[in-house]
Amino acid sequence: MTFSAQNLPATLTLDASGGVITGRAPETPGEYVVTLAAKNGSGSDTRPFVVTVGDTLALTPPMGWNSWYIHYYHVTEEHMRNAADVMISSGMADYGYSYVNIDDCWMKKRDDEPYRDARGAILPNAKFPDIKGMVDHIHGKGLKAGLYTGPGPWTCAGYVASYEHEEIDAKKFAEWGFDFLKHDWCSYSAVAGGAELEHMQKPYRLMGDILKGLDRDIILNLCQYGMGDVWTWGGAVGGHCWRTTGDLGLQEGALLPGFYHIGLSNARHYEYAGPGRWNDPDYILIGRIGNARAHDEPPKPTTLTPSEQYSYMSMWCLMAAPLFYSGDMRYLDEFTLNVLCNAEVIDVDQDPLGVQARPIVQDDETLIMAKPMADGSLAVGLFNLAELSRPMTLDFSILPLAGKRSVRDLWRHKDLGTYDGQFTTEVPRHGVALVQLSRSD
């Protein structure tokens, strides 16, 4: 396959054989409409893209993979390079997954001195002998690289964090070429000086200001588990996305799996999300995953049913959540890729309008969420929380909508017809009907 582009800014270069765009953003802010073309022996196609240059990063929710729920403290440079390779070979990158992120445990562990180099910058541990080369490998695939630290003295797993070394560490991260930083609260409580809002905001405002001053764009993810209603102020301190709850991997379910509880909590904060500021309900845990309570146990297949996995992905996309898979990239099966890589479902998450879905109906058995889209349509999820399959009806008047609407099943890429006033469909136990309603002229 070969690629070409019309109206690509002069500061950017397209690799005709690989389709990777590299370079720096144009100096002049604004929107640059680019037409990309691809062709091979089977045919050709074109598609317009908009390159937006400005101060706001993460205009759509970031997408990628994170190492935590599969590798924990066993993570190595080889794992990261392999994940980047698989993101390309599996086709995940073709659907928008682009960040390859190390979580905790890449730096020196407590008592494994020296922790820092002669200049005071943080040192990686022996499992990361060439961290700059690793980042170059990831970038060479057309992907982005992310890593993890914290504002306290130590990370959650007991490795060195960035307390009192924030600026020199941030400069080192930029020197290595990282594009994403997860900043995890962890031990900061011991040095915060108090529990008031100003103390919660201080370390993130500090890192946010430092990152803004670097000659590199780095997405800042605030990981502090929703303390102090972070969704109301995360963007003001320099964050681009923020965890709204505790760790999903530690969330136990009763009648419903844990992701429902995390998702329903995150769904309440819909009014605070938008381009450059996203509510983060944690990662997508399907496929083969590790045990968040016993990190030495071998990875096991998810216990979620297929219907529950469709519901999981649908809920995250309706909520315009960052989409980070955290299962085992070495053993991606066809069904897991089917859940992760559905273009029309991902389009809901990545819609440029950037509105998070609002819960319209919510009770013990029913959840209906609706998300306005940039093209004027409405993405709607009908979630069956009950223990049996049943018909579910969407009454257009509760949206509110009037008149006829064309209904499309996004998981099946199938037009279901035109409906006047309401739409009814059978939804399996713990399943979802994810549909798009468009005006019928």
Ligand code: GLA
Contents of the next structure:
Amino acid sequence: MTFSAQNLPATLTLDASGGVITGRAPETPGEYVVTLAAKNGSGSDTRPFVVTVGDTLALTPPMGWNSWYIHYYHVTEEHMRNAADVMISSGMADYGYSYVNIDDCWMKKRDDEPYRDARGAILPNAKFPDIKGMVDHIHGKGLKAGLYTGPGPWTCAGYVASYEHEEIDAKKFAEWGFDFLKHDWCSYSAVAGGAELEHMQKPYRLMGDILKGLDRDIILNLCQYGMGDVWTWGGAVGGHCWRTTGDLGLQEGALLPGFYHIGLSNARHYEYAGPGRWNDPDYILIGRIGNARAHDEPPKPTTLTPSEQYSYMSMWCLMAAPLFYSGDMRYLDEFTLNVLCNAEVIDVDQDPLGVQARPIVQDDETLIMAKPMADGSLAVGLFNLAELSRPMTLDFSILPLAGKRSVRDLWRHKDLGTYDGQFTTEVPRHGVALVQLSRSD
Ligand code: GLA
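Switch from the form predicted on its own to the form predicted together with this ligand and print that structure.
The next block holds the full complex; its first chain is the one shown before.
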């Protein structure tokens, strides 16, 4: 396949064989509308692509992979390089997955002194012998790199974090070339100086200000599990996305699996999300994943049913959530890739309007969420929370819509026809019907 672009700003170049755009943003803020073209033996296609130059990062929710729920403290540089390779070879990158993020455990552990060099720069542990080389490898694939620290003295897994070394660490992260930072509260309570809101905000404002002052665009992911209603102030302190709950991997469920509980909680904060400020309900745990309670156990296939996996992904996309897969990149099966990489489903997540779906019907058996899209259509998820498959009805009168709608099944890429007043479809146990409703005059 070969690639080309029309009207690409002069400061950017496109590699015709790899399709990777590199360079610096143009000096003048604004929107640059580019036409991307791809061509191979089977045909050609074009698509408009908007390069927006301005002060806001993460205009759409970041997408990628994170090491936590598969590698835990076993994570190595090799895992990270391999994840980048697979992000390309599996096709995930073609759907927008681009960040390759190390979670906790790349730095030294408490019993592994020295933690820093003579100048105070943080030292990676022996599993990361060449961090800069690793980042260069990731960037060489056209991908971006992320890492993890915390405002406290120690990370959640007991490794060295950035307390009183915020500036020197941030500069080091930028020098290594990182593009994304997860800042995890963990041990900060011990040094916060109080439990009031100002003490909760302080470490994030500090890191947010430092990052803004660096000559590198670094996305700041706040991880403090939703304390102090972080969705109301995460953006103001410099965050681009913030976890709204505790760890999804530890979330128990009685009838409904854990992701449903996390998702329902995250869904309540819809009015706070927007371009550059996203609610983060944690990672996508499907495929082969490690045990969040027993990090030495070998990874196992997810226990979620196929219907539940479609619901998980649909819910995250409707909620404009950051999309980070956190399962095993070495064993991606066809079904898992199919769930992670459906272009029309991902378009719901990445829609440039950046509105999070609003739950419009919610009871013990039914969840209906609706997300306004940039083209004036509405993406709607009908989730069957009940224990049996059953027909579900979307009553147009409860939507901000009137009249006839054409309905498209987004998972199947299939137009279902025109409906007047209501739409009914069979939805499997714990499953979803994800549809897009457009005006049909
Ligand atoms: C916390 C975070 C997780 C993960 C671990 C790492 O529990 O919420 O996402 O980063 O720490 O120790």
